[in-house]
Each structure stands twice: as C-alpha cells, then as structure tokens.
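One chain comes next, on its own, written as structure tokens: the form predicted on its own.
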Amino acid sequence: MKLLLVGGPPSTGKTTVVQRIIEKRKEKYKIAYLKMDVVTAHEEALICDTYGIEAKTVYAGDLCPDHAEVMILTDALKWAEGICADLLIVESAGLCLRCSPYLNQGVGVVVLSMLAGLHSVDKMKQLICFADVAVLTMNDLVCQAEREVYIRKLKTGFEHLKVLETNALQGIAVEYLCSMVDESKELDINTLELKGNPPLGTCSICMGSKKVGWKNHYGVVRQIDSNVSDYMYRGD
C-alpha cells in the first residue's frame, strides 16, 4: 500500500487537491481517505458520497491533531489494509504549525495559500521542511511580484522542497502529484516513523489549567524575556 499525507494549515484547499487526486486515481488505485481533524469535520460525507470510497474521520479532541494522528496511524493502516486499499490518503489538520506529520515514507504534501502572505513561509517552517512537495493554492489572486518572491522564498529557505502552483479546483497541476504517488514505494510499517521531532510542551495548561502566569504551572514553562531555547521546568 501506497501513503499519501496532506497538511496544512486550515482554508488553504487540501480537500480540494485530495478530490483532484482521487479523480485522477480512482480508476488506478482502491484509495481510503482518513481525515485527521479536531472537534468537527464534513470531509468523510464529502468523499463517500462524491467519489464511493471507504473514508474515515478521526477526531482529536484534546491531542493536537497532528500528535493523535501519531497514535492513530497504525490502526488506520490496519484499517486501510483490512479493506485491501492500494493508497492510503490521511488528510492532516495542521492547526499549530510548529508540529509536522510527515514520515520517512510515502509522499507528503503541504498546502499552502499564497493569500496568507509572503511573512507565513517563516511562520511555518517546522511544517514546511519535512513535506516533499508544497503545492500553492489560490496564486490566481495575487499579483505576479508576490507569486514570485513567495516561491523564491520557499525554494531559497526550503532547498529539498518541489515546488508546485496550481489551480486544484481545476485540477491544473495535480497530474505531478498523482505521478509522485504513483513512483513512490510500498509502505513497510515496521520502519515508519516521523521525519522530525515533535516540539517539547508538557505542561499544567495541558492538563487542564485554567490559571495565568507561569508561577502558577508546573512542567514546560517560559517567561517573557527567556529566549525560545531557554526552557525552564518546574515540578518533579
């Protein structure tokens, strides 16, 4: 079984380029969709009617989506084989972009809007350098300079990255996707892990915490004037 995985952060047209794929792969492939979301999600409905394939939602809760998609992914791939699907598409929720579900196989794209603004390639970084591929989205309603300096930025910042515009409600571009996947090797579960280390952030907020000022937790805590790198623990 094939993997791909879809992040990015949320309104930037990841169903909309999982839909492309599917279209164009449907009649190659027996494909199961998993979409990782946090307290709601309509995608499941979404491919099932539009396309009849087996779709699958699971919901995070309290976990960052990214974290219980760790967890979860294999159970899903459990899931996927047990119904004998050949690619397995997981469409991440992305919400924090400090984290990053991409993994060591399959293909991993990130979504990106060239609406966000030339300062979000900076934000995402941590998303950003472990996908294979970054596909952007909506390049039709920017202007010339800023499509240019925005893929400069990513090709400069990010040098193992292909980078790939396109018009997903049209289905422009996806035709390089699919032939990633298709090029891409079989799944072996017993050497899947991710690419990058999760960020460290075990705290009393996480375990439910309601109060402010970080004399009032325990675990990872920071100050205002302490640098990113500068954790302090408190607690045992």
Second form
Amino acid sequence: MKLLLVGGPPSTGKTTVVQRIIEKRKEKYKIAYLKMDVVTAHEEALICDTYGIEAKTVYAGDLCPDHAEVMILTDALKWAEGICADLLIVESAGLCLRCSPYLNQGVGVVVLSMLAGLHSVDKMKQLICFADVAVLTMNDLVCQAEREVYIRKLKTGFEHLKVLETNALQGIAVEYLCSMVDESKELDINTLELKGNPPLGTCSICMGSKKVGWKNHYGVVRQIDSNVSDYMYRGD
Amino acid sequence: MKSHITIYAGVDKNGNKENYTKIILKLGEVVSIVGHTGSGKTLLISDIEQLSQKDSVSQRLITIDDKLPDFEERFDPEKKRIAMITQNTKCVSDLVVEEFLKIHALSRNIFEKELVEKVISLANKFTGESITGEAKVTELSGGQTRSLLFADAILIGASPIILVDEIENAGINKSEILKYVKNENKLVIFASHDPAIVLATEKRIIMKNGAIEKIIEHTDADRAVLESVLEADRVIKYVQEMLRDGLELGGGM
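Instead of the form predicted on its own shown above, give the structure for the form predicted in complex with the partner chain, please.
So here's everything in the complex, that chain up top.
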C-alpha cells in the first residue's frame, strides 16, 4: 500500500487537491481516504458520495490533531489494508503549525494558500520543512510580484522541497502529484516514523484542567521571559 | 525563452479541429485576443499560461522556441516565465510600496538602488491617482494596484511573457501602458473588449466558440480608427473628471 499525507492550514484547498488526485487515480488504485479533524468535517460524505470510495473521519477532540494522527495512523493503515486499499490518503487538519505530520515514507504534501501573504512562509516553517512537496493554491488571486517572492522564499528556505503552483479547481499540475505517488515505495509499517519531533506539550492544561494561573498547574510550560532550562514548572 | 512561442491547433467547443496549423507569437510583439463573452479568450490565455500540452479542454499544444516545454518550465514557478495580470490579482502582504518593490527586486537578485523610484514613477504615468513609496500596497485602489503591478512586471519582473486578462475598467491609462510595453522586448497579450487596447496592438486574435477563428494584422485603417477611439476616450475621461469634481454641465462643454 502507498501513502499520501496531505497537511496544511485550514481552508487552503487540501480537500480540493485530494479530490483532483482521486479523480486522476481512482482507476489505477483502490483508494481509502482518512480525514483527521478536530470538531467537524464534511469531507467523508463528500468523498464517499462523489467517488464511491471508502472514507473515514477521525475527530481528535481534546487531543491535538497531529498528536492524534500519530497515535491513530497504524490503526488507519490496518483499516485501509483490511479493505484491500492500495493507496491511503490521509488529510490532516493541521492547526497549530508547530507539528509536521510528515513521515519517513510515502508522499508528504503541504497545501498553502498564497492569500496568506509573504510572512506566512516564516510562520509555518515547522510544518513546511518536512513536506516533500508544497502545493500553492489561490495563486491566481495574488499579484505576480508576491508570487515570485513567495516561491523564492520557499525555494531558498527549504532546498529539498518541490514547489508546485496549481489551479486545484481546474486540476492543472495535479498529474505531477499523482506521478509522485506512483513512484513512491510501498509502506513498511514496522519502520514508519515521524520525520520531525512534535513540540513539547505535557502539562496539566493538556490533561484537561481549566483553571487559570501558575499556581494551578505543573508540567512543561513556558513562562514569559523564561529560559529553556526553566521550562519545567511545578506549580505553587 | 529566447524568441517565440508556437500555438498548434486544438479543437473548438464542439470538438472540431481549429482552422489553422500553427500560430507564432514573438518577443517584442503586443497582441490582443478579442471575442464575445464565452468565446474562449480566457481559455486561450490560460493555455498560454500553462503551456498546454494537449492536456487542456482546447487540446492545444504550445512550444517555446520550437521545443516542447519540460515539466519544470510548465509548473516550477521559478523556471516558468509567464506573468499574469487580471482584475482579480491583488497585493496581499501588509507592506508599503517601497518595501514591496525592494523585496521583489531582492528576490530577483537585483540590487539597483534607483530601481524602486523608477518603478513608482513609471506606475504614476499609468494612473491618475499618484502612488507614493510610503503607501501600503493593500490600501491602493484598483487602478493604482494594476498600474504598480504593470510597472513592476515591466521593470523588475522576470517574465518575458505578460498576459493581461480584461483590465479595462481599472482606471489606468491604457495608451501609456501600451507605449511602454512595446519597447521592452516582451510578448504582451491582452484579452480585451476595449477597442482602444485592441486597436493599439499589432495584431488581434479573434475567438469564436472556443476556437481561434482568425488573426488580423493591423492596418493603417485600424490605426486611423484608433485615433477616433482615443479621441472618444478623451471626451469620456473629460466628462468623467467633471462629474467627479462635482461640476454642473449646463451650457455645453
């Protein structure tokens, strides 16, 4: 089975990109689609009804969606294998932009909207840096000068990254993404691993406490003006 | 791209073969695309933008300097050399004009100090509402934005091909723009309904039912008509200015 992992900030066109890929490859592969989201997602029905392929949604709820994905992924692979899929497409909600959901196998795509502006490249470094290819959407709404600068920033900041400007609505340039999937290796679950370390986040807030103020919490929490060595906070 | 692109015939909306074998468009040419709404102007523009390889609705094939473009030339934005200006293109980053141009020039490895000034003063030739270096790009009016983008595409932009899709209502001085683009050794293609633009280009591509119907090279007669169109344009501008200034029109002009 092959794996395509699509991440990126909300409303950048991830699902549209996925749909165009499914359209181009649904004859070649038996595709399974998994959507990871936080509270609501309508993609499962959309993909299922439109293309008649197996789709599933997992809500992360209280858990960080990227953390949830790490935990759930092996289950998802088993589910996809169980229905004899030979391509699993996972779409991640990507929220805090500090995790990078990309794995040491399969194809990792980050979908970025050019409407987010030039500084967004710097702000999303952690997310972008482990992707194999960046797909730029909504480029037709942004002036040429900014497009050139945006792309230059991506190219110089992330040398390995392939950058693809696409009009996802019309499906242009999607064939290239599909060929990356075609050329990717079969998954080996036993050696599957995240490319990057997720950020630290183990504190009593993570565990559900809603109280406010330092005295109510302990764990790894950054204080204002604190040094790295001060990360551990043990409450009052 | 060194000298020209070639468009090989595709099909019209009904799937019938287009009525030509190939069309060559050269650097230094200024060309217009005309036709009714839905006749295929934007599709032709997007075919050129994507350097279609029989993979668009029209099935046209486009070559650069008689060679098939490789994947990078089509989709790697750094190697692709086609700029597009439309009614929809906007500046989205929160930068002042000067900074915006400086960043663009730097990304192209251009360090010429006076360049920013040059672009702003060229942009000001295209628009009636003066642009300053300190203005925010996000706050520019439609006309100012398009003027700035044009000046930027001409002086800083990397692209030898500039595609312009229907910008006629943008409050910019078309004849000034046409005057400048003619001297820049770029291939500039306007999809337009505006006679002042169409007649000022060197040839016009006529679209019908999704196909290129014919190409008309501009004659002296066209140029004479252009003069009257521009004159009419000036009258409209004049009245427009009077109305904007709140003047009363009694007593004739």
